[in-house]
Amino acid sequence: MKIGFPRALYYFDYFPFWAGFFYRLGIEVITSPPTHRQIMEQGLKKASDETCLPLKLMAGHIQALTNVDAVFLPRMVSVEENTYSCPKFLGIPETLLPAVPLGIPVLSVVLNWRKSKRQILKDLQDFGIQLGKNRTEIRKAFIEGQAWQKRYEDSKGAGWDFEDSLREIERATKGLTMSQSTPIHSSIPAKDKDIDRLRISLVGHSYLTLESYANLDILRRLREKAEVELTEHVNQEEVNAHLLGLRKKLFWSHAKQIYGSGNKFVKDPQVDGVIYLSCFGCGTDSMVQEMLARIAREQHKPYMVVTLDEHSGEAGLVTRLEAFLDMVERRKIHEGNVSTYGERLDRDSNTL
């Protein structure tokens, strides 16, 4: 049996779990190809105009799945206790049914960690009936999926390479056994960081910051001129520590990760500037990026928001990046040159 898995949205965070789950069941997982222009165009035709860019890309990736026995569209309600996924995640698969190629069935299951682990396992076992698997097989597959996900999460950090990590997982789902002692990512050769280079943090949803076609290859462009820190490089303990100052808890998983890591970057004196990558129409981003902007102003940290949609142009992005990096570099070099009229004129010091 071959199951199609779109290379969008939850692929960038939770594909290892589902890869391990299906691998244990002896089911081959076929992923759609990396995003290209045709996928983008197909997604725009099949998705509603009111949806965000990542959902439009998801529709295009579903269209790109061919020669599969079914398309897998899980409903990822919650991935940790007391949180929810993005509200638009909850409408999958119904909102994307028009994108499914004719004649291909859809397989779906609810994954909700707000409920007990026993209930999650029960939902997966009910789902296993559609696959012709018994409860014992599903239980073992659930444990295998959790193990793959944990190893993937543990591999995140400095030198972690997303593409290599997922590439190895995809190879494993095609029958290449993964050794428990072997990391699931290809390590990047260690090299001494140039202390004179800028350190820029890129924060945002993983399915946008790691989606090189949709974000106009912003990560590569930044790495040409600076050391880049990502949201994914911050471990959960540090994220939780930088959420403590909130008056009310954030109940969206991605929003918590973005705000916690962004707060850390903004307050880190070693980080020279922060770029928030958002997409037009994202409700959670409209709140989180404003919260981070206020902290950045208080810390006098260079901060820029880049908003993307299907109409974003490469020239405009390159111009903004170059201007931002030039400003940050000038600030870093000349920050000690204090004007004879005072250190600064802003709301926190002198008034006119």
Given for the second form:
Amino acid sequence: MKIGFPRALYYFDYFPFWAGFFYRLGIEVITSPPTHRQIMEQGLKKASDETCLPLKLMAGHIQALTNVDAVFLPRMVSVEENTYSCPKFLGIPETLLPAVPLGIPVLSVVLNWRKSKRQILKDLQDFGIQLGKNRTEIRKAFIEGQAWQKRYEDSKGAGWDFEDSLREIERATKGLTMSQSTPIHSSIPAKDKDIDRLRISLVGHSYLTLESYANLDILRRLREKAEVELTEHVNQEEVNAHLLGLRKKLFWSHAKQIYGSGNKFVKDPQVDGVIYLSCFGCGTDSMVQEMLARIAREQHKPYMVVTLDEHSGEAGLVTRLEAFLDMVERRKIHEGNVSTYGERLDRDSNTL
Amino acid sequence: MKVTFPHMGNAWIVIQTLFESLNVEVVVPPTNSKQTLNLGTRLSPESACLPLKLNLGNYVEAADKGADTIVITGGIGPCRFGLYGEMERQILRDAGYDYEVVILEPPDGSLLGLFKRIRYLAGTQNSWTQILKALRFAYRKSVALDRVEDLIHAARARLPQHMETEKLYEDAKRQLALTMTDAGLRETVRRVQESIRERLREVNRAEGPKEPLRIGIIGEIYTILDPYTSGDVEQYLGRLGVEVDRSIYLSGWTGNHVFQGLAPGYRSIKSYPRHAKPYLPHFVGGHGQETVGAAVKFAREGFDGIIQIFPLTCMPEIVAASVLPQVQEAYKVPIMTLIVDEHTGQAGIQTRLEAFVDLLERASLQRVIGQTGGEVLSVGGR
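For comparison with the form predicted on its own, would you give the structure of this protein in the form predicted together with the partner chain?
So here's everything in the complex, that chain up top.
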């Protein structure tokens, strides 16, 4: 049996779990190819207008899954205790149904870590019946999946590259050749990593920061000129430590990661500037972005929001990035000693 | 302490009653207006949803009238409304408004924390029995209010004198706001009922009874409860001779949300998830699943059309909106989606409503004369 897994949205965070899960069950997982123009165009046709870019891409990736026996669209309600995924994640199996090619069945299962582990296992075991697997097999697969996920998450803290670690996982799943995709981000020679380079932090949803087609390769562009850190590079303890100051806890798991890491970056004197990568219509970002902007203003940290949508133009992005980097560099070199008098001048400024 | 709260349609009547019966000084912000929206938009993050912008506008206007404490309900997601209270507190503080924000929710799941917050609002002079009594009376008032509103929905479509119907509605609202007894509530509802019945009798005598088109309004709770936000959709449809019903009424929401389902409210929202099951089996936050369920329910009840309203970028409603075409297909009922934000113009909404009603009228007319479209001559001959 071959199951199709679209390379979008939760692929960027939770694919290792599902890869491990299905690997153990002996089910082959086929991922769609990295996003290209046609995938995006197909997605725009099938997804609803109001929804966000990542979901439209997801619709495209689903259509790109040919010769599979079923498309796997889990309902990732919650991935850790007391949090939720974005509401749009909760409705994926239904909202993206029109994108699934005719005749291919959809497999779906609820994954809800708000409930007990036993409930999750039960949901998975009910799902296993559809696959013709018994309870013990599912339990073993679940443990395997968690182990893979853990390994993947641990590796991120050590500064591993996302593409590299995923490639490793994909290599492990049987019958999957990744040879067609050439290494994308491993092109920075070690000698460039000297101290004089700017250090820029790019925060945002993993499915935007790591989706190099949709974000117009922002990561590579930034890495040409600066050291880049991502939300994923901050380990969980640090994220949690930087969430403590909140009067009201955030209830979206992604938003927690973004706010926690963003808060760390903004307060870190080593970081020269923070870029928030968002997409048009993102509900969680509309709140978190504002909260981060507020701290950035307080800390006088250069901060820029880049909003993506399906109409984003390369030239526009490049201009903005260059202007931002110039500004940060200038500030670093020429404005190291701002007088106390000057501090009052930009106290209320939005641009800093 | 002068307490204020955000507007949401007629909710102010109920909230004002609640605080006044506890002898807490309350400032009702001026009703939502262009001014409110402008003030709020200036302070809000650009991509926040419309209710947040209006809320902030309400607070700014209430601050001019001396309010210093905000009361708002909370939530734990996944709809972003759960973060409103904290977000608004930060924004207002930065903008120089010295507000205390009290979020009515169990902080980190602690009921004791919620009771402390209620105690803080109610002050020391009220016993818990008094607080409970006040809550129950406010709830009964919201049921009465919803009953009046529903009567008005029916009256608007059938009575030719639109302004008189609106006047009746406004008078009833004023009376309900003032009355502090159950007898007063009953009396107001009865008077509205009587007066509509009387007028209807005259109209029927003159023109014969009329079966108006029926349209169900579904969508995000704030936008459907607040007439300013939705561009007075219900009133306008009423003027076009359409009877309107709505998926969520104020007391139905409070019964489910505030009293945790202990009180059913007017038009309980409990049955919606069951109706939504074939199309959206899982809840998606906010009222997304309720929206789909209500659409199915309206369609089954034979409504002529359904209109979904939600603020731009509303996450749960976007999920619902992408499922609704299947409902439309299954029940052959036209569904229109209206998305509102701070740039929405009244004229744009009216044009779309008129077109939608025309479409429905044409469909029902064709059913009556037993023709289906396609023949040019049949159209010409009509």
